[in-house]
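A single chain, nothing else alongside it, follows as structure tokens in the form predicted in complex with its partner chain.
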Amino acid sequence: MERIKIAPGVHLSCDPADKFNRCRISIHFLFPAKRQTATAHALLPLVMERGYADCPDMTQLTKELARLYGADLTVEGRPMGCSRNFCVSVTGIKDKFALCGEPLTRRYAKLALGVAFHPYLVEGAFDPEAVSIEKQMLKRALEDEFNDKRLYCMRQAAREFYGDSPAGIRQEGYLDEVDGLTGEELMQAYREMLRTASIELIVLGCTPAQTDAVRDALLEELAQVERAPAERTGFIAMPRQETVHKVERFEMVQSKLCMAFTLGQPADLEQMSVYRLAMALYGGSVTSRLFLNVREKMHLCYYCSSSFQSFTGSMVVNSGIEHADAARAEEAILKELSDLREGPITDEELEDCRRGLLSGMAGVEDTLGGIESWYYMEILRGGKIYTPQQSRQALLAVTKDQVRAVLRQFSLSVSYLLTGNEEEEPHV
């Protein structure tokens, strides 16, 4: 992957990725999350994905994508610690597979740039009809989060864990604010994003000439925008606190437990390989302690896994358990952490975990999505950009003591339990 600066706060990353049948053009906007525009930024992807100036009608846009052999247009927002990533991307089959010789890549670029920079406006604001319909969709999505109990539990735990921190600003928006949003407010949030965002254009699977054309077209668009890219927000960590236990009760068959831990200090970029191996060993793989002991030996759950978020120096453990086993499960999850911190770690388990990670990293560049997410995450973390191969080398050098030291830093902040309305107390 090559990366060059093409304008202040604007970079192009590209890879010809010849082996793939498809190509992908993505425009990433990164900007600081703000509480007052959180709901507008949650609504923006829904409104922008349904049409743009050259094709305002949702159904016609779906047909246009079908003419491009089912090209995938995605507009989505994602939280990245205290920042928001807003991405417009188009992925579709390469020109050589077109049935009638259509210049597909050119049309993908036009579509991606059109959606990102030319939304369909009515009197200078987003189309009120589209805004009204998508507000209903956003409200529904927010109300429906409860249908997926695992997701609901994770979100509730995160809300408790982050509190009023900028990292806790809800990427999904706030239900009680949706009705009041107007097309004008949405427009302001959109313009603010164009003005302040760092922009990363990622072009994969295109020829040099096609890539140059996309770059030039983006620069042309940006020439029309008054730009003042904001400083990037760095890594943060929530302070340590007394563990908070929260329980919600519903009519449900299986309890969900989500435990959020903090490092207490921002993650150290130089330690990324250590975090990776520590997660694989604790709960991020089928050779981890949580999988082998809590699931396979204790039979407490079907899933029990850990994951690490570098932007917020946090770790989350998720599990689905019997209502009556909630306390046992939490105890077992903490015991496994404690055993890794204080007890022996065998060479065999460490090497099994390392081998699995090395193998996975060797395959990162086997998918378009893998390439984009690897490099974009490297870019966002803000340090030197490592290739998967370089990170494999760093992983080979990680020792047991380093893993133990990292795991010792985590402390449990929040334990969130969704459980049934049974008479028996879950004792947490």
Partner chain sequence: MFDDQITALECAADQWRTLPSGLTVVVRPMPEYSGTHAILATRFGSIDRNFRLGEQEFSLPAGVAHFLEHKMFEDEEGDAFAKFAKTGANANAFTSFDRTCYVFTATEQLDEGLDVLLGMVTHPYFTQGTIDKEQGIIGQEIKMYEDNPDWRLITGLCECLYYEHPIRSDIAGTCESIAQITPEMLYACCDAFYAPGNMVLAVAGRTSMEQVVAACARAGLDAPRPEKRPVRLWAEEPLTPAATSKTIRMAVAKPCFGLGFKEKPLPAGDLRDELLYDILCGCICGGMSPLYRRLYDQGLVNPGFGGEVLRVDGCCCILFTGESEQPDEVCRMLCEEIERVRAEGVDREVFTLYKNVKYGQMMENLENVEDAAGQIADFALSNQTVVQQIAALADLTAEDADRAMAEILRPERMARMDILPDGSAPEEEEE
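Please move on to the form predicted on its own, as the form predicted in complex with its partner chain is already shown.
Only one chain is given; partner chains and other molecules are left out.
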């Protein structure tokens, strides 16, 4: 993957990806998360995926994608620590496979740039009808969060963990703000994104000439935009604290327990392979301690897994449990962490987890989406950009002592329990 700067705050990353019969053009906008525009930025991808100036409704857009041999368009937003990512991506077959010699790549670029820079507007604002429809969809998604108790528990734990930090801004938006959003406010949020975002153009599966044409087309669009790219937010970490225990009660069959841990300091970029193997050993694989011991041997959980967030130096353990087993489950989860820190780690379990990770990483380059996700995450971390092969080699060198040293850094900050309406509150 080659990466070059093409304008202030704008980079091009490209790979000819010759083994694929498809190509992919993606425009990533990364900008600081702000509380006052959180709900607008949650709604923005939903509205912009409906169409753009040349295809102002979903019927026309669907027809255009069909004419492009079933090309795929995705518009999505997601959190990245204290920042927010907005991405427009188009994927379709390469020009050489077009039946009538159509310049497909040029049309993919026009489509992606049209969606990103030329939204369908009515009197200078987003279409009121589209905004109204997608507001109802966003409201439904926010209301459904409460019904998905696993998701609700995870988000409640995250809100308690991050507090007023920018990383705690709800990327899904705020329910009480949805009704009041207007097309004008959405337009203001969109323009602020264009002005402040750093932009990563990722072109995969295209020839050098095609890539140059996509680059030039993007630069032409940016020449029409007032730009003042904000400085990227680096890694953060929540400070260590006394563990906070929260309990919420509902009429529910299965309790949910979410435990949030902090490193207490930003994640070390050079330790990414160690973090990966540590998570696989603790709770990130089917050969992990949490899966084999807490779930399979002790039968305390229906599921129990751990994950690591490098942008915020945090680890989260999620589990589904019986109401009466909450205290025992938390105790067992903490004991497995302590045992990994201080006790023996067998060669067999270490290598089982390592092989599992290596197998998963070997498949990263099997799809254009996998390649894009890998390198964009490497770019966002801000250090040296490692290829999947280099990361696999680094993983092979990780030792038991390095795993222990990383796991010793984590301390429990928040334990959030959703449980049933019983007379006695479980002691956690």
